[in-house]
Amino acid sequence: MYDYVIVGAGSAGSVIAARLSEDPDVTVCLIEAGPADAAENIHVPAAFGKLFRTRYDWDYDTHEEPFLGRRRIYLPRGRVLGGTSSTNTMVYVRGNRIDFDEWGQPGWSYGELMPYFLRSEDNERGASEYHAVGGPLAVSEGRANNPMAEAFVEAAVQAGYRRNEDFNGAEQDGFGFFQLTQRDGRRCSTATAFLAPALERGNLVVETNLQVHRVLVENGRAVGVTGSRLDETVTIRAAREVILSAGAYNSPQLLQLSGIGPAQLLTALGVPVVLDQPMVGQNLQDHALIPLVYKHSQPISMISAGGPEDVEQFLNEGRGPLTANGPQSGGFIRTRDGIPAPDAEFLAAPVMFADSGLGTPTDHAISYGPSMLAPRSRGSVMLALDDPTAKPKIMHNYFADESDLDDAVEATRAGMRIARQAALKPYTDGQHQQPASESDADLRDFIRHYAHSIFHAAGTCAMGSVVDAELRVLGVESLRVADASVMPTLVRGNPNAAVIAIAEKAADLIRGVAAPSTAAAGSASHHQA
């Protein structure tokens, strides 16, 4: 028996466990389906692709996507302490001010959430109106400095876009370099930043390699969870609350396995209905990436990384190619006039990014393309079987809304225009994966053939429909959800920073303490265009 039981030791769960266990008078149990984060490939940034489809990955994919030629799309998810923050590209982008303001949820505006971003942050640039120092999460400049990253930014400027030194500053539009969740060139996951320092506390227990199968609900109240480790059934009870932080795919799956979901589906699968809640698993959103890949003859891409000199530089200085995160530079654009914020994010990586990251690079190349930030299309996560070890049925419905495809066409066209600029000439002289032309027909055909997930799922236990503004599951006592699934709409940017802020706020909501002062945040009163 513990006061709090948290399911999922990922980007949110590790934060919540660390914050709740700051109180020595409460006991906390954090449960992770995967192993500890000891593997070297987790901590060497350039090796993140070697984690795909291993024991550290849930290795999901969609069912046949009807608007992408019935392709199945690969969806990696971290299955390890730190969750996807242990396997991602470490890009630190908060999103846009209007993302949070448009949620329309009390306590969740940009100004009200900004203190939580700042509380986490230990920014290498120092404290300012938009940044803070002293928090657990290291936010740093990239240390790989591949020439292609600067060439991409310069080409975007030549194409007419502005330079932006800080995507988390006054404005999001423009091109520049990403800050990363790294410390001294090594990955700074939530397991490293928040959980590791808390492990010495006697009131925090972390259970690894334990897959939760369902939440136990008695008389309308969550009282614990049950699951399995190998062939052993394990039940852990919660005196105060159960908190699901299992992510946008696994949190709705767990609710449905627990009898909280669409009654018609649950009954058909033989799952006893605890609460008919048709919105559990609905509202699924993701950023679709349209990858442009250009081969070239310059021997400087990531396929050259890993030699003895690179290893020595990484170990001794925390610098060089092995610190590379993937997309070192990028930018935010608006595909049309009259929209209130960017709707496409470019991510530029100095490597041949093949087959959604599952292919092996064979040539020197640069890969970049727009990630579509404001999709109107919605998908779902539904139980496929009543067996809790079965993967859920995930359908993103990418480009189900025709206007999403229209925006993607314009964003891809912008990417091809950047490729023609002088700064990128040395790196775009070889064809590999580009549209046949810039006609609408060829661009649409290319997008349907090559678009894939950039792994930013959200929305499946949304505030206002599945949980309230304090993240409590509507209709069940002592049960909350806190992860990307509670976002009513996906943020404009890589969502990891926002998930950490959600977790910081969730910890205060659970503890019943007041939010940090908005005035202390400084930037909360400043407009971000």
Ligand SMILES: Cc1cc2nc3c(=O)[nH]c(=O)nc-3n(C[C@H](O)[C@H](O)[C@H](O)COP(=O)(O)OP(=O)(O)OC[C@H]3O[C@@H](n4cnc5c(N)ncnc54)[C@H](O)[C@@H]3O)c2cc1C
Contents of the next structure:
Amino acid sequence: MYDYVIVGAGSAGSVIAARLSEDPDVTVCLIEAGPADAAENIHVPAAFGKLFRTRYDWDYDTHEEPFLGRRRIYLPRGRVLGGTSSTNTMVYVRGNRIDFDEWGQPGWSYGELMPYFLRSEDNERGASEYHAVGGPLAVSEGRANNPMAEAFVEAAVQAGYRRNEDFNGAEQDGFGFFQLTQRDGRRCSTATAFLAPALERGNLVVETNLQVHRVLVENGRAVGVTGSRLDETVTIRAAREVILSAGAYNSPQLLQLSGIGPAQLLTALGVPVVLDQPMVGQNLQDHALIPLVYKHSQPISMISAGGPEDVEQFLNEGRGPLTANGPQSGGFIRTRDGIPAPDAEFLAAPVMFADSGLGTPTDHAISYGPSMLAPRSRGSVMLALDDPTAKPKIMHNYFADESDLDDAVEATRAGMRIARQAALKPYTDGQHQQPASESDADLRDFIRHYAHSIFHAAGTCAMGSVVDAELRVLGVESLRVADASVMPTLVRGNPNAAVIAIAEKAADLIRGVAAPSTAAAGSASHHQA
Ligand SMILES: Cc1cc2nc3c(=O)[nH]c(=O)nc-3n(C[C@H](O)[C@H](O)[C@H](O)COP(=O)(O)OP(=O)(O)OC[C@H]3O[C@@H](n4cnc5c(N)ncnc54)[C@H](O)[C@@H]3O)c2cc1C
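Requested next: the structure of the form predicted in complex with the ligand (the form predicted on its own having been shown above).
And the full complex, kicking off with our chain again.
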């Protein structure tokens, strides 16, 4: 019996466990289906792709996507301490101010979340209006310095876009370098940043290799969880609360397995209904990426990384190609005039990133694509079977809304225009996969044929429909969800930073303390266009 039981030691769960266990008078149990994060490939940034479809990955795929030529799209998810923050590409982008403001949830505006972004942060650039130092999460400049990263930014400037030194500053629009969740060139996951320093506390227990199957609900109140480690059934009880931080696919799956979900589906599968809640698993959102991959003969892409010199430089200085995170530079654009915020993000990686990252690079290349930031299409996560170890049925419905395709066509055109600029000339000898022409029809075909996920799932237990603004599951006592699933709409950017801020705030909501003051974290006002 613990005061708090948290399911999932990912981006959110690791933060919540660390924050709650700061109080020595409460006991916390953090449960993780995957193992400890000891593997070197987790900590060496350039090796992130080597984690795909391994024991550190839930290894999901969508069902046949109706608007992408019935292709199944690969959806990696970290299954390890740190969750997807242990397997992601480390880009630190908070999203746009209007994302949070438009949620319309009391306490969740951009201004109100800012103290939580700052509380986490230890930014290499120092404290400023928008940044803080001294928090657990290292936010650093990239240390790989691949010439293609700068060439991409230069080409965007040649194409007419502005430079942006800080996507988390006054404005999101423009092109520049990403800051990364790295310390000294190594990955800084939430397990490294938050959990590791908390592990010596006597009031925090971390259970690894334990997959939760169900939340136990008695008389309308969550009282614990049950799951399995190999063949052993394990039940852990919670005196105060159960918190689900299992991610945008697994949190709704766990609610449904616990009888909280669409009654019709649960009944059909033989799961006893605790609460008919049709929105659990609905409202699934993601950013689709349209891959533009240009081949060339300069021997400088990430496929050359890993030689003895690189290893030495990585080990001795924490610099060089092995610190490469994938997208080192990029930018934000608006595909149309008059929209209130950027709707496409370019992520530029100095490597051939093909077939959702599953394809083996065959040539030196630069890969970049617009990731479509404000999709209107919605998907769902639904139990396929009542077996808790079976994969859920995931359908993203990418481009179900035709206007999403219109935006993607414009963004792809913008990307092809960048490729034609002088600065990218040395790196664009030929295109790996290309549209037949730049006509609307050919670009639409190209997108349907090659678009894939950029792995930003969110929205399946949204605030306002499944949980309230304090993240409490509506209709069940002592049960919260805190992870990417609670976002009513997905942020315009890479979601890890926003998930960490959600978790920071969740910890304060759970322990009933007021938000830290923004001024205390070194910031008075935050204007972002
Ligand atoms: C390849 C890749 C690259 C990405 N790159 C970036 C990037 O550069 N920048 C960025 O901001 N975002 C990036 N993202 C997305 C970002 O990492 C995620 O949005 C974020 O980590 C989600 O956090 P979460 O807490 O919601 O879920 P997760 O971090 O996935 O945590 C969920 C945890 O719960 C555990 N769990 C699930 N079910 C159970 C169960 N039944 N029992 C016990 N434990 C369970 C999981 O194993 C996992 O540890 C990327 C994602 C991927 C896959």
